[in-house]
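Have a look below at one chain only, the form predicted on its own, in structure tokens format.
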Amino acid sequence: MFENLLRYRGGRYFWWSAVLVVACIGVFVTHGRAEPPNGGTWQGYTLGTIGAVLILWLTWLGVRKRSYRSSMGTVRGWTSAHVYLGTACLIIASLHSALQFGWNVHTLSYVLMCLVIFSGFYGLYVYINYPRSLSDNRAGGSRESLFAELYELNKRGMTLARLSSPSVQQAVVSSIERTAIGGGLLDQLLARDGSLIALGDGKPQPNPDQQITIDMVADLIPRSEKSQEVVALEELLSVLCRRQTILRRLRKDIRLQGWLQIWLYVHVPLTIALLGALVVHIITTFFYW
């Protein structure tokens, strides 16, 4: 993805953006000494117009991504241009404002633009790094294959637990039935484990990472006097440890997938707010300045 996005066609849009930024800096430095740089000079209007056009074009990426029959370039090319021109927009807007801020809609537009751009930087980071982490975590498989293996381990664990003492059977069955995966938004993003287990008193208690169940079975192995029970407990321990590994991978998969998508729930609303503030900024500039 790094090669395809940032280095698309030899970094074509990096150079386009660099040329645009240099040209805008050239416009900015033409400010004379008679009037300090600000958004109300012809230079400020020029830079503001370029920035506004860039913002409108950048927001069009969402439409282009869903226009599957469009012949206006590839989505990959549009995304690469989106990254570089979005970065250039930050510089151009700063030149337009000359970094003169106040408690008004003009500063609000600038702040919203910065939030949109920096949330986009985070989106770029996760799209470059997280897909590989997801693939490594799944070991070349899929989330469905992890759940399928977990289902088989659950069945095998319950079968083996029936060959052990009632206390072991109760603990294993309870831990499997009360295993929590996913949960609320924060649970998913932080990979929290809300699993429970009910032991002798029947009162559920936290069982993070299934460690209570694993420790219980492991402690029973050296104390068991029947060889058949030892074999069953050892196999059960192996199943529980493998199950622990699969659960860790599932929670990590959900966490990575969540962070891969959550930024859009910030980026898109901020973009809509920016468009609204930009319209007000333009109207107030032309009618009241």
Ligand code: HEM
Contents of the next structure:
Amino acid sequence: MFENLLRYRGGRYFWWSAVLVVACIGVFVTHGRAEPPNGGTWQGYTLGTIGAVLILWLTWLGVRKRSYRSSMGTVRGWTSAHVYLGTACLIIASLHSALQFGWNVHTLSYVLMCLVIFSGFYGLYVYINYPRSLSDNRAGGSRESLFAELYELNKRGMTLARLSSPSVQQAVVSSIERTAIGGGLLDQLLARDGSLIALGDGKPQPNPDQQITIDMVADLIPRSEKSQEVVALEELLSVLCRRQTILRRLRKDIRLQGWLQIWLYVHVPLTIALLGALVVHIITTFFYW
Amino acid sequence: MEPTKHVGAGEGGSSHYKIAIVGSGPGGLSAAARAQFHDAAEGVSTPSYVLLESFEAHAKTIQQYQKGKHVMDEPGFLDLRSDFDFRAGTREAILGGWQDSLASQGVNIRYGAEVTRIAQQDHLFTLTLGNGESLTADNVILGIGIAGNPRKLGAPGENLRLVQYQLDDPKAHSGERVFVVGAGDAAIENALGLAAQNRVTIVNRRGEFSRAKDGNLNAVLAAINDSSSSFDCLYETGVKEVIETPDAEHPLQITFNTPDGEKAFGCDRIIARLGGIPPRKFVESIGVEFPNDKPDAIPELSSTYESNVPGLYVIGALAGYPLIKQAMNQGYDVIEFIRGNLIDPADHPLLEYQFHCMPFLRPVNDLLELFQQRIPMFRELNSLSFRELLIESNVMVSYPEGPMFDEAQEKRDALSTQLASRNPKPRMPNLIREGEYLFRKGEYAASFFTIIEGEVVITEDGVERTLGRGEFFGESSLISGQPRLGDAKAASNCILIETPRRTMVKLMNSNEEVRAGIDWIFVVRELRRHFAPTADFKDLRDIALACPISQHKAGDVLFSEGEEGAVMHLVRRGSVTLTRSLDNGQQALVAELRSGELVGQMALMGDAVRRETATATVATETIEINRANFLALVGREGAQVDALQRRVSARMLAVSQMEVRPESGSMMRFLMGEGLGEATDTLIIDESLCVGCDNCEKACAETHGGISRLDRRAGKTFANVHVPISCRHCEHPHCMKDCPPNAIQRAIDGEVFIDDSCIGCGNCEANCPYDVIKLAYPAPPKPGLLQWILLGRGSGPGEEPGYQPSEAAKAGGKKAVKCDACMSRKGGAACVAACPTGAAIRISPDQFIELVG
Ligand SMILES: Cc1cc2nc3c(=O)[nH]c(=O)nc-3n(C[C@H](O)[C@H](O)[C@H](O)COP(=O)(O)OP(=O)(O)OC[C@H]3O[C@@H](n4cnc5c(N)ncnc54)[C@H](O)[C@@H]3O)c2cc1C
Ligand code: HEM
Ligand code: SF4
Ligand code: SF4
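I have the form predicted on its own already, so could you send the form predicted in complex with the named molecule?
Let us now look at the entire complex, which starts with that chain.
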């Protein structure tokens, strides 16, 4: 019922691309001995034209994806074709260039295209693998429901801490108040935990994974003398541990979602750069041959 | 607004009027205005009528609309006939206009005059008011609407000034100590609205908020648990009394019975939202009869709106006419009728148009009578109901291709031009050619056809049957909510009435004969389809009468695994799941069966011990067939035993294949809980493919006026299957139920959609159990895609967050918006077409099993 991008219609566009690549190789091998493979031969022109058209079509995905009234195929079909034909583009452009490189705009175009394509590979990898991890990590809930649970746990933790000694109260309240989720781009992508805690001297210190708070409360339980306090501390501990789990999940959620999106910020701008380079490449080819 | 009081000369101990009008809604106002017109024309000095209103202003129902609500004047094709004006506009403008007319025409209205009792003796009515006063009248017009009066606290002090039963604007109060009594949506919404700027406690008689919608439930629980706010709740608490405490800090003191004993609190205001008392009891106490006990039953009325109590007339919403203009027209007409002036009702021209292309010319009223006589099932209807049925129906006339058809077509075109300037156009006669299809197999319409004249050929499973005058068809889809089972073709010289589903449902709910008649034919035809396709109608009628129809609520068990069974069920509406218990105690789902399928037939065809447990997943009705009836059916000549046995084997095979997947039971329960048991077309997202790009939502907004009708993030998830908040296109759409202008329709392909006649009343929003309808102002237009890509203008594709509607949009009022499954879009649903990864799909019932497995 559900199939991923690669399996769309039994991998129909894989076969299209394969045929295209084989045809292009066929063109390529007709290069005679007298004429070494090159962008300037008729074969070179043919391959170049195919490559350029492909790149324009691949770029058009950005428009098709947002042409919501279009009934020309589905975005999913387009994307499936995009990844296969995009990959084919790598081979076709390589044949076109015959791997002759130098410090010029032609090679720049090739390199940019490679970067776009390799970022595409990465994107495809995350598109196929991360959603399941995200879904498993949310365990039937959503990011909103995780935040809602965290909010409840925070309140419960604060209330319980107030029943305890001032030092526990200070530790728990400060660690809850200074829990950091998200943060800058890198913090998000690496799920870095910049949480702090203020102990006795009031100076904030790092509290990764809330471990200091948890250890402190766990340590206190066997030492406490009042049975009422033990009950409160035990409950506090379970709240803190649950909180730790939720925080881990949230960070993981943010991290995975970040990687799912960040690559497009490479893929798309590089595509624009590629289009620019391509135009210059074509113009110079024709005018300064 | 300062209501002026026009005291009738007759006020005092023993006042008598020719006509007493109860309730000053649009119906009552219009009636009073007409009565006043005649008084003025005849120059009588003391009014011959009185208009009694329980509220302190006129038209309470409309006073209670939201501030600034745009009131619409649907149905557009009906003309207004009233001495009061009414045109679409804001609530304030309309109420103000009526206020002025009340004063300028000198209408004899009494405010704060709740009629608590009406008794009749010797053709004289005695009306008793809330303050004990009484008056008499020769005729009574009841225009009290259906909103009912709010249920009071039921404790001493319930009528104190600061104990209120309605809250216009929560923002108008601040810094107060308020108790909100009640646990329904209105109570929760009021309490939360006040909580931001007041100290609020919500008082719940029970231990939980079970009557509230999900959204309100979550919001109130969150607010109660939020320790940073002062909002709290008293559970299992009732009100003992309220007293005024003028010298204390707070003007009121309220005492509760709580689980921990009595508790008293000072407060500034008490808001009780305990629902309304439907007016039915009151109406019945006068002697008016209702056809049955259904909550939406309408009193039986004559064509002059007179009830079975002579001299007592019923108009407006209480008479089953849910719109303002209809109520006003009836108010006018009813006064004329009482005065003996039998004018044609205001909707008369509508029927004239509908009858325009008849093969014979006769006055509308004669045709009405003739038609009614021709249909045995409708003969017993009162003429008002039949008239209403026709007005809401399509009249179809068939002619053979050729000069006759062309002539009729010309006539129709002429009428069409004559009415061209009217927007919307009244219903036109429907011309069809002989041999034309009325519907085809698989279409989703649920309209009901009756044959006045001519013949119709029905083809089902290859069997052809001809129906004639007085017979009806289309009942199968009407009851099951499923697509048409066969084709229907008009033969020669047909005159047909096609009645929309809603009208039929209303009629079946209010008329026992019609319900029984349709039910019975349904059973006969269903038995014939399953067991004896060639059987004669007559042969099956007695068996049909002997097969009871049983009703099951969602979750009811029809039979359990292991018990002995003696009946089988034929599902006629809803859905039933079959589960089998596994060794590890889990329940494995083995089948989901919808209307038209047999359940538990093995008990009669093989082993009597049930192998599965059958549970209704939604409100379900089944035809029960016991052994004797079964034998009578299959014992007949030409019975279809073979086919039946083949179907049983196929089922057994499917069942054994299903059983190997034990986890399927919980998945199915999840999906059923999400309403998929009654869904025809649902958006499902595979979370293991969804990259969260929201392109589905953006596509929805872009193709639907800038407002997304789906909320991807919201909704529940089980394993990796996510059911977002989005319309399920239910078999029997709950949203259609109380739509006053009948704006919610089902298209031939099954899409449930809302048309332009929506008046924004919010009934559908409240009735949809899946929270998929919202009321919204039209969104302003946005810069195009290229402008956004190249120039960065606008917020990009998708619904603009927190958009500001234009002034024109605001003046037009909010309208209900929901998914229409992109019925007019060529490439299918936009959400699915826009998903880059294939995570979003739409599924139909036959795919559930695949999804679960
Ligand atoms: C939210 C909402 C929005 C709506 N929007 C529209 C719209 O845009 N356009 C439209 O056409 N329709 C609309 N409707 C429907 C419309 O309000 C009703 O059809 C109409 O009010 C019915 O008129 P009525 O005269 O029958 O009764 P009502 O208007 O209900 O009036 C009944 C009156 O009787 C009084 N009364 C009741 N009991 C007694 C008693 N025992 N003694 C004395 N007086 C009594 C009441 O106080 C009230 O004033 C809407 C309805 C709702 C709920
Ligand atoms: C020269 C080659 C390529 C070009 C010019 C190109 C260009 C683009 C563009 C313009 C988009 C639209 C992004 C957006 O608007 O959100 C896109 C999306 C995408 N590309 Fe490429 N691409 C190329 C090759 C590839 C390759 C080789 C792959 C993978 C094997 C790939 C995978 C993707 C994916 C998965 C998307 C996301 C689709 C979506 O979320 O809608 N691309 N690409
Ligand atoms: S709006 Fe709600 S009730 Fe109406 S069809 Fe859709 S899901 Fe069903
Ligand atoms: S379009 Fe598809 S991938 Fe994107 S959010 Fe919607 S379901 Fe998920």
